[in-house]
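One chain follows as structure tokens, the form predicted on its own.
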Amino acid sequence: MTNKYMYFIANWKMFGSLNSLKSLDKFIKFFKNFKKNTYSKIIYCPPTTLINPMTKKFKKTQIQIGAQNCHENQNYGAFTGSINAKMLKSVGATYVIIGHSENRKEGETDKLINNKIKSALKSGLKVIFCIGETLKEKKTKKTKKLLSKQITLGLNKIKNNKNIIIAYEPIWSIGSGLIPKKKELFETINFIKKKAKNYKVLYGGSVNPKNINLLNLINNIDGYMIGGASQDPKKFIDIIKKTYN
């Protein structure tokens, strides 16, 4: 339970068609009789081919939409299958996930989601960076050297870190239904705020209603990046309730 401002990133993933938004008139109702939306920040980041869709569908809500991922490159030019930020922004984003491991495991660099970054910011969009360690690096004790890496490469020459929120994303825990031990939780998001003074840190992986109480204890979480559990509106709908209440 908590009374502090808290975001709720809504990932779907390569999730989604327009018959899905359907399903969205359950949590918009909700939100609008939900007594603590003011204490919550919503951001919905669906596929590309939904940002625009779901922009008019949350019209005249507070909540907010976000892209997945954005091509480095700020203006137009010959990339065939990308989109940058500032066509992100014309159709309705005002934020976007970056460095997500998923897209890290493809090839992104730190010095690629440093320059992905830095065009977000310049187009306009604010930016979710995300972060986090494989099982591996876990198990060799290598986690806040990785962490570090990332946050020194990733936000190097970057100071608008009002327009940033960091997601602390532990690989290992992305769909495996584990969570990071308490203790261990706590201990990480305050490395990272320390690295990174001033910025929000959020929690994301496998982040469902089972186990939201549990992270609920852990009182130095901003809030969370939730996936699977995002695209059913009544588990979404669970895990902000169980938040506040």
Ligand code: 13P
Given for the second form:
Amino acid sequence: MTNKYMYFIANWKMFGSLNSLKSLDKFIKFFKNFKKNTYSKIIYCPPTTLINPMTKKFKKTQIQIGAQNCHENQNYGAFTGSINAKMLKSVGATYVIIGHSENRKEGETDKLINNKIKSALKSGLKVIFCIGETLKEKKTKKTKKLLSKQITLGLNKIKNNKNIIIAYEPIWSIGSGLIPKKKELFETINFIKKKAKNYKVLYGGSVNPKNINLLNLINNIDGYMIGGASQDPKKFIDIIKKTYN
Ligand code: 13P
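So the form predicted on its own is up there; where is the form predicted in complex with the named molecule?
Time for the whole complex; same chain goes first.
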């Protein structure tokens, strides 16, 4: 239970069609009547195809929209299949996720991520910057070294930290049903906050209605980034309610 200002980010990944937007009615209704809605920031990050229709759906609400990635180039260019931050902003996004492990896995380097963050900020988007270690790195006690590197390189020459939120998402926890131990997660979030001073730090990885009470005991977490459970409005609502009740 908390009275803290918390972020709840729904990362829909490559799921959802125009039909899925109907499921948002339930969420909109809940959030309009939710007493703690001034304490919480809701950001839906749908696939690019749904950014604009979702913006329309959320028009009369405080709910914000984020994209899931962007190209590093700030201007238009010959980059087949790519979309830059300016284009995302023009269809209604106010945030963009950058450096998600599912994109790092496809070859995104820290340098590229740094360029994308700079480009997004210049285009007027806020950034959800993802970091996190693999199971192997965790087992060989390399987590801190890795996070340190991701933060240093990812945020290189960036001063504007009020427009960036960090999401700590251990790769081994994403989609696995596993979450870090309480003490371990508290210490890692603390470590990130010491390294990246004055940043909000969220946790992501298998957050669901069953483990949210446990996660809420960790008082240095500023919110959650939710994959699977965010596609089910009932589960997403449950997570938010349990955080405040
Ligand atoms: P899950 O909640 O499905 O584990 O996904 C976490 C995630 O990757 C959010 O960005």
